[in-house]
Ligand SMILES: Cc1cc2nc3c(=O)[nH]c(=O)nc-3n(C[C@H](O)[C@H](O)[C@H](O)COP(=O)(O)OP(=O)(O)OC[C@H]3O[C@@H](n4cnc5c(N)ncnc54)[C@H](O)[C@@H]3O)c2cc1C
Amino acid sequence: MAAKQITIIGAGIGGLTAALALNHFGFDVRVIEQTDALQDVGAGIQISPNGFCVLDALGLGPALDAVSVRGGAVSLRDYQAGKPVAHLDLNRFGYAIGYRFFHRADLIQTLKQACDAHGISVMLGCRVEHIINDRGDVETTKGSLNSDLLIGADGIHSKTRAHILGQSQEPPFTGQVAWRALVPNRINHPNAAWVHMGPHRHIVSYPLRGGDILNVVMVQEQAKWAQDGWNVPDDPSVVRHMFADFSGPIADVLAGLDTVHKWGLFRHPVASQWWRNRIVMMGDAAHPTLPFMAQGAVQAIEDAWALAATLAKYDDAAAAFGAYQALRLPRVQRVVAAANRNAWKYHLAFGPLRFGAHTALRVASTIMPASLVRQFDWVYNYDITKAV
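For the form predicted together with the ligand, could you give the structure of just this one chain?
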């Protein structure tokens, strides 16, 4: 379709990828971002093959290779024994395009540099205060802006979502809290994602930046979120105490915690309507998820391609947005449901049930290791660039 100018709200992973995808399909696009500098939190992010294939199709494969660690396996481990329950060998049974671990800042900077190279304007320090009408005219801290189409990639507290759905509600607390930290890799952690599973808690760890540092995410169920804001610094000794019964090498990782940030995990349900007239949304704005499938950003990346490709394919915005939503909604619903189930699976509290589940995983990992990996084919072995 012939859209003269497309504006994207939000220069997160979703918004920047959408800008590159729209540019790839020949659209004139700009991004507006409320923060003054693009420096995503000091934490890691896993990008599975279904996300990486989009970034590769946008020509970013080599640049991203240079700043990522290729993950060879996922190791599901018991918290008390500190040893593997199941080993998912992604190299042997996995995906040619590979599973990657990034420092978030490296991924964001690579996307931003690609935008700069393509002449895409990313206006920093420009906050959308109000969406004026259904054409997508917006009032920002730098004045009003008009465009032919407006894309909301504005995350969990999205103004676009509130406008499209006609309701402005804060996302509810999920009962899960995550502490995030980066620590030096003193345990020779392999190029794998470790998931230590314990009652009401789990820890995910994986290496970043050539393997020199580890990203550690510690999750615990909690009845309420009492803090002001949803991301606050916390005392490492409090976290160590909470996970004191985790043993093996992960206990040494916990001993090295220096700076930790505590995140309340909040989430809206997946939106049933993603667009209205000339306005559409994507990523966390449309479908925030628990991070227990490591798919939030990856699904935003898939959205980015789907949205750009459908806009290129259809003559009018309504047809394109309708096709985009029809393609994306069932898939993200499945991903979000799988992440919710993982919260339950990882946190099994009743001893005999945990023992039974871990035994079944151990047996499956020994006698049918390929099937254990292949059960994730629907997530990882999916290439949106071929689907649209």
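Next, give the form predicted alone, keeping in mind that what was shown is the form predicted together with the ligand.
Single chain only below; no partners, no other molecules.
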């Protein structure tokens, strides 16, 4: 397809990856971003093999290896004893390209540096005020911009989504609140993701930046939440009180909390239509997901390759966007549904049920460890660069 200028709204992980993918396929692309600097308040992110294969295909593998930790396992653990219930050995039964743990800022900066190296313009402090028409012309804080195509990688409060679909209803609260924090790794946490499972609650932890710090996400069921945001400061003592009965090394991690941020988890629907004329959306703008499969950013990365490849394959925007949505919609619907189901498995509160479920996990971990990992092949052992 001949497109002289493609504009991407949003310089997050999805938007920057899309810029690099489009450049890879020979398109002229620029990114506009409302913030004045690409930075993220302390947060970790997991990039599973189905996302890393895209980044590797874009030539970023070595640079990203330098700023990430390779995860060797997932350890499902009991909240009271603090001991493993089941062990998913990713080194032995996982996928060759591997799992990575990143500080989000390191991943974004590496993507931005790659954009700079390829001459891709990333315009900071450029907020979209209004999408003028279906051709993708926009009014921004830095004036009007005209494009041949407009891509919305602008998140759950997407102006692109609002333009394509019109006004939508407020998403329902899931009844779950998450807190996140970064703490020093004083417990010799291995290069693995730990999931401590308790009644109505769970904690996920994994190392970042050479293992020196830990990313910790704590989730609890809660009746009400007023804000659909993800960066609300909270008092660490509140979190320590909520998870006070969690034992073992994770208790020492909780004791070291000094700064925490919380966010309410809302169930945003997957969009039924992802494009309109010469405007298309991707990532959270099209299909927000709960964090219980660690697939939010990864599905945006898959979108980035799929969108660039279909634009390169078809002669006009409608054909490309239609093929892109047809390829991606069934997969993201399945991923979102799986994430929606996952939290309750960690939060079993009825003692006998939890005992039975954990016993089954222990047995499976002992007698068929490969199956525990490979049940997720449909998610992680998927390569969008071969699927398009």
